[in-house]
Each structure stands twice: as C-alpha cells, then as structure tokens.
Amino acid sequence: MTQTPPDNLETLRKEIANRYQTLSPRLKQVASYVIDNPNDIGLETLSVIASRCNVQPSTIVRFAKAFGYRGASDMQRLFRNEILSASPAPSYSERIRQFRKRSDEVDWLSPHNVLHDFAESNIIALEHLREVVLPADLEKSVELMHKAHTVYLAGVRRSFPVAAYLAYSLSHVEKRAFLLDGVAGMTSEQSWMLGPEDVVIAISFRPYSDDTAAVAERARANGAPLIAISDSRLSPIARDAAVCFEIKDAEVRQFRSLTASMCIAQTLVISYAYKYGAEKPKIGDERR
C-alpha cells in the first residue's frame, strides 16, 4: 500500500516525531536536521543539505520516500512554500553561521568581545523565539496551568534554573507548584502522585536527562497534560506533549545560554498572572 505523504509541514513534523524511534541511524540524522533547520531544507540544494547533516544525498531521498514522497524535491516544496508565505528571514542556523564568520575576524579573547558574542547570540536566539512560537501554544499552556490543581516542574542540570524560576514565580502568583528537584535521587518518589488534574512542565536539552524523560513518561502514563520546553520535537520529553516549545538557545564558544528558555518561562508566568492570578502579581516582591 502506497503511503500518502503529509501535505503540510505541521503534519510532516508530527509524523517525523511519531516515527523517529523506528528510523535507522542515518535517517534519524536527517530527521533531526529537517526538524531543526526548516529554512535550509527549503532553500539549499540536496548536496548542501547532505553535507550539513553528514549523510549522502541518496539518504535524503530515501528519507523523503520513507514518508511517502516521490523524491526529496517534493518534500522540500513544503518547506519552500512556508518560507514564501512568511516574512523573509534567514534560518536560525544561517544566522549563527554568519555571526560566527564575523566573530572569527576579531580578537575573541577580549572580555569585551566575549560580552559582544554572548549579547549578539542571545539577540539572534530571542528573535528566532519571537518568530516561531505560536500564539495558540502560549494560550493553551496558560489555560492548562490555570485548570491544573498542581503544576509539577521538572528540569535538572542546565535546565534546573528554568524549573526553579517557574516554581519560585508561580508561588508568587499563588499558583500551587511543586519542583521535582530529585534530591537524594527521589524524582520517581516525588512524581508518583501527579494525575490528570495536574500539569507537568518539563525542561530538557541535549544531552537529554533520563530523570526528566522519566517524569514526562509518568505524566503520559497518569494522564497529566505535559508542556515541554526543549530544543527539538524529537526530544524524549516532546513525544505526546500537549504543547512543545522548541527553543534554540544561544551557544557561544561551547557555552550554552538560557536566555530564550527563561523568556518562555517568564512569558508563561506573567501571562498566567495577569489572566488568572492575584490582582497585583507579586513576582518582583523579593521580601517574600
């Protein structure tokens, strides 16, 4: 039976995420690149795309056929049409390549240039965030938080500051929140009671945390809606999430920022506070 190919990008992205674990290692490489670099898929040649995701051009063709397309060009047409229907802007990866090229031309050891690198990279990340986050996803997340009895927050290592901020700030707008900090390795014990009346906000980036993935799986098993903040729809916490925010945080000289992730967290809390919280949000009151 011939598979009917997805006729729009949103359906294709969901199909890739659903089938990701069943793909071969090479096709997984292509899947990750397709999800993370949509503008490149629409604008670049097959040879350039293959070079950037470190596979042969024939692998790109095989990937497209695996999803029902006659060839890579049919799949690329979906991405090209989305670019033409939107405001023209270079892809996130292309902006980073341009920035790195400029950065190579200056004294990168200078503290002032380190500051410039971080500031410029975070500006790019925030501009990308503003372009890709859907208003409907923000509205849905705020509504899920409002309806939830408890907001469970999961994030470790680099993601922990985002989870901790959400726990702190939600308490200041009088929303019941519980930080799954995993103290003494007790993440499983802390999350056992979450249920359909709750919501889980999970934050994880490559390399993904097994503990956070386990919390996401517990949410799925217990029927709790999941809001994922991650760097890809192929993240283990993104599968079956009610909402997934794909964050491309800045990376400067192998140090990764949290600016865009914190921006999403602040947006969710402040939006909740003004729509459902106390009359005067207390987030800035450090005396509490």
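Follow the form predicted on its own with the form predicted in complex with the DNA, if you could.
Only one chain is given; partner chains and other molecules are left out.
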C-alpha cells in the first residue's frame, strides 16, 4: 500500500501504469477502467462503476486503498476536482469558438498538424476506396484464396508491410500463407514452386519493384492465379492478374500512405475468414 496517495490525476495515472503488472486480476480490471473512463469514476456511484468493470463494489474500495487512499470516495474526489478544473463551465458556443481559434493558430509545420493532415487524407482515401472497389472483385478473390492450396505474398519496400500483414493474418485464420520475403535474396528461389493450385497476391506501387514483377511473371508462367494490389491496371504486376485492385492511397507531401492498401488486405482476410475460415481467430483475446 502506497504511503502517499497521488493528489492529482497525472501522478495517479503514472502510479497505476507503474504498478499495473503487480496488481491482481480484478484490480487490473479496475485499473484499466479507471484509466480509460476517468469521467465515470468521478460521476457515477461505486456500484455502477463496479458493474461496468464486472467487479464487486468492494474491489473498487480495495483498489483505492491499494493506491493509498482511505477509501473509494477519497479517490473519487480527485476525479471530481479534475472535472471541475478541466471545464471551467464555459458555455457551449464559447468552447466551440475556442476550439476554432486553436486550430487556426497551429503553425503548419507542427507534427500535430501533419497528423491532422494525414488522418484527413487517409479518411478521404478510405471513402474513395469503398466506392470504387467492385464487389465482384472481392468475391472472386475470396474464391481464389479458398480454392488455393497456398497463398503466396509478394511485396517489397513500401509494400512489404501489406504483404507481411496478409501472411500473418491469413495464417491466423488457418489459411496456408507464405511470404516471399527475399531474405538472403532468395525471392526467385522461393517462387519456382508456384503452381496452378496456388494463388499469388502481389502488391506493388510505382516505381514498381523488379522483384515483385518477376514473381508475378513467374506466377503467370507457372499458371498460378494472381491477385494484384497496385496503383494502376497498367502496372507490370496487373497485366496478367486474375483480379486487380486499383488503389489510390493518400499522399501527403510526397509520402504515400498505406491505409487504403491495408484496408483492402484486411477486407480480403476477413471476408475469407467469414466465409471459409476458422471461427476463432485468436486465443486469449481480452475483451473490454
């Protein structure tokens, strides 16, 4: 038990984070809830907080005592004060006005602004994506994956994360998937084995990688169906593809995002899993 109960929210947060590992399971539940829903702690009664954490009221008291307070009320007082000091009760219009002002003052170079721009343009890219992708392409891809003995993933450089994600998540829904990752420069050695019973998902964007194009070419030569994720139907990998997803990803200051590509990848995996995959993708998954 702590000797010095934290007297402001920030230090309490840190203290909880530090000691989280050492807490008992129930106290961990409470800890997460306290961190995630500070308002509730201040506003609701013990029993409703308790039921929201799936815990007994007494556990909340134990939690508070574990952090040095004399009781749960003691701790709640802290959160109430925080609410009181955080919102000096200005009117709504006042708050809106202040928010506007703040975002106008931001200098355009700050990281925060980069984040804002990035989030914004990713959002636009996602909205675009769901409009232009043809349902038939998705269904066809799912069928190809289903019929395939093995799914091979090809993608390097900027596209590598997408390929890696696909390899990881497909194998987690119990679809045999291999990443042609070119470790030790073995991409071509890895791809001789492609056959008509497999499927290749190749991901590549301008300027197209020779490696990935070679895999696509090998797939064509060996009769393996190809699903292409690319920025143009004219790209080297799209040429002989059974399905081609033409993805326009967001671009901020010359940096292209991967959001839309990742979104398509995830959609493929989930659609596959939903239709054919193992029902339980993960074990030990904690729910809130």
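Everything quoted here is computed from the prediction, not taken from an experiment. Residue numbers count along the first chain shown, from 1. If you superpose the two forms and keep the largest set of C-alpha atoms that fall within 1.5 Å, you have the rigid core.
Taking 2 Å as the criterion, Lys140 does not count as shifted between the two forms: its C-alpha moves by less than this amount when the rigid core is aligned.
Annotation: Cα of Asn18 displaced by at least 2 Å between the two forms, core superposition.
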